[in-house]
Amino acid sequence: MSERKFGFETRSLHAGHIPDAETGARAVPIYQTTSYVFRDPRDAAQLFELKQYGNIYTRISNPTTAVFEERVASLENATGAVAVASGMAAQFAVFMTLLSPGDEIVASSHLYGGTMVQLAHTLKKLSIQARFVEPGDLSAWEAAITPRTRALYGEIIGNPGGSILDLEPLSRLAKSRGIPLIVDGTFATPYLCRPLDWGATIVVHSATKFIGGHGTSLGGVVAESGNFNYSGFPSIADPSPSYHGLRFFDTFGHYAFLMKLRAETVRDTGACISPANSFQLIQGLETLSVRMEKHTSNALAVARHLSEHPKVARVRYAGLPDHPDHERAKKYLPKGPGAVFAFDLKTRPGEERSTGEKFIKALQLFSHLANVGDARSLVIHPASTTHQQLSDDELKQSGIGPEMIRLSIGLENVEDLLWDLNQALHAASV
């Protein structure tokens, strides 16, 4: 009899864990410990030499976190996963593991502002250069690749404009050049899209968002396909000085990238996740499919309503037929293109920011804060907050203007959300 492949909802509840043998506890325990007792000196030495698997210190691994990692890996159809302190830490850990001084990245210009800054400025301090391209222009991606390019990077749903990354041709391009395609899957979650199934090499998530789902816990996670040949990447294939010449790719094969990320990058940067946060994120995974169904159905209803509102100039949601990436969204995100999108207020010239301020102040259900993916609906003005570090040219390149408002649609009654938006739009126009 062949081994059964369990469904998404079943794996979101069970993957990576069996009830505790001693206590019978059904829920995953929180192993709130910094360190672990070794059986004997030989056991300790082999753990530190990576000759056997086990726990040394919670900065590197933890039993609660291990369940979260294995569950995400199962849901993403990945070979494995490593959890870290935040989404920003996840992407930085990927870059620190893959890249060396002098390397380059080609990235979508439709990214979260913090990611743009990390790519353009933080990595520059490490002599790593990022080139930004329009995500829907495959020829621009191809033209930006040089012999120094070591990765392609994009968000499956662009923040905040909602563009959809064309995964198949990008993955073919990356494969033809021998470089990994890294995709931020935060806005989609593995329930709506699994980029590895479309040829991506690495997926990163800010688990703080929809995976956690309740705005309580910071966390990030990196999942990897296990299908990429890292023999041409010195950072992974060459002897490691900190492990007496150990060659990660030769030793660990398909798990080499994740082992390098865990055993060196996370160990040395200290960007570890707390066991308590891992526990909270596990709770989020258990209800992920149910919540994402409601998030996306609410988002589509709100987007349709706003698209017909006389006070709204434009709605940027790929679930609407007039969005330029609508067909692409149906291909890669058939259950819906997430619950975060932007719209442009209809204002008089020079009054874009003041109208936006009036609108946000008038909202009663939407919370004005810098987060997405909460069970509650959220609102923000990207140009003055999440993307305010960008120059005017960078804002224009990202498609962000002063009239843009970003919404993260929650789980409230959709009729109440429409009421709140209507009364706020009226107040902003008075």
Given for the second form:
Amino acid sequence: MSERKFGFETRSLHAGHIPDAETGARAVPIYQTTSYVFRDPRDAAQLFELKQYGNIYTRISNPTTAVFEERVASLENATGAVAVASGMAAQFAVFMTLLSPGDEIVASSHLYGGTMVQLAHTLKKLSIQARFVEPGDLSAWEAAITPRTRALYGEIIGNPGGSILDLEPLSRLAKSRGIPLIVDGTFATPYLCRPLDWGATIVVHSATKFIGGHGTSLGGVVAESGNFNYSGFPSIADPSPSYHGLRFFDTFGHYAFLMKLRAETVRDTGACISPANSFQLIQGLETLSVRMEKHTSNALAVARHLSEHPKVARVRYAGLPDHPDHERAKKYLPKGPGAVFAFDLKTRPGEERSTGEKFIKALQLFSHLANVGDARSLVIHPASTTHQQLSDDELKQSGIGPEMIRLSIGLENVEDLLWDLNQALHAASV
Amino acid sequence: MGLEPSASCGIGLNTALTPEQRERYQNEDVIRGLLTSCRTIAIVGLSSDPQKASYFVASYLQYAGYRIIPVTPRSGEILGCPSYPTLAAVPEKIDLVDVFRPAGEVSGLVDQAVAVGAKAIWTQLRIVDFAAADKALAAGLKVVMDKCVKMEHGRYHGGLHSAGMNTEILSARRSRLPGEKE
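The form predicted in complex with the partner chain, contrasted with the form predicted on its own above:
And the full complex, kicking off with our chain again.
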């Protein structure tokens, strides 16, 4: 039968799930099981030696999770994917798979606060050093790379300032140094931007956000291009002591990185996803395209409205022409740069924080919580919450001031959202 | 999943071949046909080292029910099967010749495969020789190039999917039980 390149929407509904022969169940069944009965002792041994494909234990793989994984892989144009417990677990699994003590990583300074802390402090405990650079400054990336640098890392849409990662030159730089570019695609989802198409090697997501889309379930996922040469990465190319000297890159070729990540890193660190969560995230993927259309159109309307509001000093949404990365957003995210952005309140000196508090308290529809990518609109004050682990210097480097408010625009009637913001801005200024 | 026809995404990951070349040297119908019709697979360059890719492929295929014949200069048995130094030395009919040798050896192996009356020749990932492949096609052999037999078998039997890999297969039709008619 002829091959057809099915569209994104079709793949978001069908990829990774063919109705099974026994039941024909149309929805993806939830395989709520810890373990799987072997066919015979030889089957068991072959599975443990990775010589057979199949399930052993849900910490390593699960049939419901496999649907989520293949579907994400398909949507990202990736060779495969591994799902884990959360976005933080996903990026940590990537670092643990790639890096060895003494290695370095160069990362954008425009990152989620938790990621900055994981890079700067948690990895330090493992003798891995992170260097942070201003993401728009290509020469800064180049200058920060040393012979020990093993990866570049950035968020496609920076949290919370909305900077856009310049994927093309960065992936060229990474390629020229023989190291992978790792991109956090959380705020974009594969519907708005597919970093692998621009030359990145690895994409990570907090699937908790727009992929799940309803604020019900945590999950993370790693997708990989399958076209990176890991022969220079001892952690992937060298014989594995826990698999009788198996050389993952020699044996699995373009699946080596993901096999290593699943069969060693996730197996050994245990941050697996629950099958029930995978099911919820699959439901999210099925409507991803229509939700992201609405999220981004609502976000643009809200950003435009705020940018013209007299109580607002500045809106940091790359969908607006005055954002420094507006042209880059048009290039990499032509459908719109997502639905999470920050804005600065106009305040009197010394009242930045109290004005922000008044504003958040006055909101009726926006939920004040620490998440993004819910179907509902959300609000938070980054300096005191999501980025509070950062020092004052780090906050400044990330462009986060006390007057900054972060919004995640949901699927509500946009006029209602504008009404709510107007009344809260009014309340905050009295 | 089974081997019944279904549409695929066809995004052509992980190959250096162009879409036209893929149609000729990685044709899906040819691959499915070979996996279904071949029973005896001679594996040229099969290693006796259990951690080598060729050994992984051979043990997988053996467990999946194929008869494997190691072809390697070293005498002895691999996976319980006696090995032979050349295809010509194999004392039985060979359906498929699976190649784990450098591209420079493929042309000679095509000649041997034709001589022993093999149905098809298949070169593993990154083993590409277009002239040799065309020679095999001209001699009436089926040809698959720059693909892994294990991965392709896994693609159509659910194994690859269970490892979170992108099979590029899409279908809303119910899978068939073994032996079940359409």
